[in-house]
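In the block that follows, a single chain appears as structure tokens, in the form predicted alone.
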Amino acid sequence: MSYQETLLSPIKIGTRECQNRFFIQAMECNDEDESGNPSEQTTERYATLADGEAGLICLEAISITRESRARDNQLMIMAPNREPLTKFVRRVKDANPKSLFIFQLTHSGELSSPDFSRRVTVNPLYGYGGELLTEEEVDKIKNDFVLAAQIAHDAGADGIDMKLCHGYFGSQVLRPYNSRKWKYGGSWENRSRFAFELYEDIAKAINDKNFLIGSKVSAWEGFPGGFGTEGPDSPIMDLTEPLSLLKGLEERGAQYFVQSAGSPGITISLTQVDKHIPYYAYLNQYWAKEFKKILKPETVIIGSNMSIFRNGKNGLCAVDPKDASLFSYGSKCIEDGVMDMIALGRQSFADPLLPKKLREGKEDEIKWCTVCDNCLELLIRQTPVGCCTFNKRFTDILISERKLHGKLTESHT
């Protein structure tokens, strides 16, 4: 097959189909406005990306409280959002009625910024710390969680991404570093029990067939007592929890899963590989076919990192540029049956139609991410964020704020 042929050709992901292989990760952007409800910019982006035609669209980071959050001005996902989010999902579907979209479901836990929240733990972690979590209060953030997925049900979603990845609350109960010995730590039958639990709890609460649900996972965070590490003080990788979690997730009514890796606050550059070093993008496919190995062939497997292939100008090596582009490595990996999906992140912000253009038979007029990372910046920084490349306006946030606050330093997330 042509990667045409492959990358356009639709999936079933439950019960409902995706029109083709490419899946937008979900991009924080700092836009929306002072209740945590999607902004018109906020909307006029969604709305492109269903415009753009991928197959499945991920809402970025969307928090199920105020009072712990990473974004000062983070979307909100609580009652007083349910309308909102209804006429947010209304304009988004109005753009593509065929692309399916999704809400990732955060709790930023203690990634969150004492600058403007409340930072708790389920068991300080050094450079971070925080409020030390009881047990009431994580069963708390369980019913809060329920309840967005209810309201994300409710405002026309088509399904969740329950956030068990990059260091936030979701990641941070399943740690082997979690070793405090309580109802949610210590032995892997307690940490993982926040995430079982609720699963079973949302399936409860909405029952509907045709609701998704699914996570992004990071297989392995690269640092001591990490998820995917063989012990609390151990960076050691070890992926016999991981895919206990997937299995367990798959056998409570998980459909898909998205592939990642990595905290980003602490290792960057396995969650979102850089430049300099292209060649981290290959581990995140040996991860998706272990994930694929141990799941039902109907369970969807997305992989991450795919961005830095770019249109085979990547810096790779001992490989030709034709074949390690995004589309023809991408393609063959489907085919290969290492993945089933390929996720878009820092592409999606410098072309947001690119699924369309390749159905089009416009590659020539993608506009291909640098991979430059100055997204990255504008989201550290707390801005507004989108592509630097091809966009002036964020350009211009950016050199605005390294003028007022200066290039950033050692670690900022």
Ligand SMILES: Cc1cc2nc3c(=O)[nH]c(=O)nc-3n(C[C@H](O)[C@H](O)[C@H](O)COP(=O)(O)O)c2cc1C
Contents of the next structure:
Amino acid sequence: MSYQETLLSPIKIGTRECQNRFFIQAMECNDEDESGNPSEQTTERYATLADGEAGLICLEAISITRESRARDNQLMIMAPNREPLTKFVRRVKDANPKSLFIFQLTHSGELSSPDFSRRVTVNPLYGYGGELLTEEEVDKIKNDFVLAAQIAHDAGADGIDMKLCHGYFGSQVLRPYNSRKWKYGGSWENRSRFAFELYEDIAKAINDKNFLIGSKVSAWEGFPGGFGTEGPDSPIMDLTEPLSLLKGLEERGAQYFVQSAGSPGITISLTQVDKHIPYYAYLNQYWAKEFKKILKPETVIIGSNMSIFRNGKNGLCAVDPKDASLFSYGSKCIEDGVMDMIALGRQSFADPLLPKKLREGKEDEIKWCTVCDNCLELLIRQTPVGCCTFNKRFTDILISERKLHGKLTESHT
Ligand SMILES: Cc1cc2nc3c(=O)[nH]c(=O)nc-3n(C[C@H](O)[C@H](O)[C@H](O)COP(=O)(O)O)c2cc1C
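The form predicted in complex with this ligand, contrasted with the form predicted alone above:
Now the complete complex, all chains and molecules, led by this one.
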């Protein structure tokens, strides 16, 4: 099969069909209005992605409360946001009703910015801290997630991604480092309780077989006590708990998973592979394959860290560049059963129209992400985010931020 045929072939997720194998990653852009509603710029961004014909588009992390934000201008999903979100989804669907659109629900926990949110923790981590959460407060967070899922459903989203990755609350509670003996910590049974009960509550509250439910999961956070390690003080990888999580969520109705890794404030190169170490991308295919091995064949696995592959000009050695491009290597991963869809994060900023260009045979017009990571720097600086290589507006923001505030000192994302 040619890579065009593989990548442009449809795939079912639950009862729904994605028109092709391209998934657009959740990418925070910090450009929403003061009530956390999508701005004109936000709306245009997603309408353009839909016009670009990706099979499945994930909305950037949307905060379930005002006090759980990591970004000053982050999207929020509470009762007052229902109507603006409904209008927003309609605009995106008008651009192309065939692209499925899901919302990534999040609570930032210890990554909530103390400047404008409330930093809370299940067990204070060195360099982070935060107010220690009580069991009642975690029960309340769970209810807020359920309400947010209902609002996403009412607003017309096709599903949700219950965020369990990158060191946000959903992954903090799962980690072995959450070793405090309480309802939500200590044993694996207690640490997995939050995610498992949440899925059960959401399924009960929404009760719609056409509404997709899944999660983006960091397979290995890569620091002592992080998710996917042997224990509270060990960085050594052990996939027993991540795989048990996936199995348990699948039993509770998850139809897809986005494989990811790392916790960007601590282990950034695992989450966003850096152009100086492109071969880290291969680790992700190992995790995706481990995920696929234990799940039902119909559960869709989406592989991350694909932007680095570009058009084959990516610094990967010992392989012919024509076999190491996003298209040829991505389609090989699908054909080999490593993953079912390929995810585009930074590449979706560089060229939101990539899937359409591939379908129309206009590959030579694709703008390839240079993996400069200036988009990430904008995010860390809490400014609006976009591609600094192909959009002068964002280059200008970056230059003026550097002039005003100097070099970047904070590494949290
Ligand atoms: C500016 C920026 C914003 C991001 N926002 C999110 C987010 O909201 N949710 C999430 O799960 N990951 C987020 N990520 C991580 C990406 O979704 C993705 O996992 C990572 O960039 C690796 O994929 P890529 O190589 O295709 O870029 C963000 C990354 C960047 C650079």
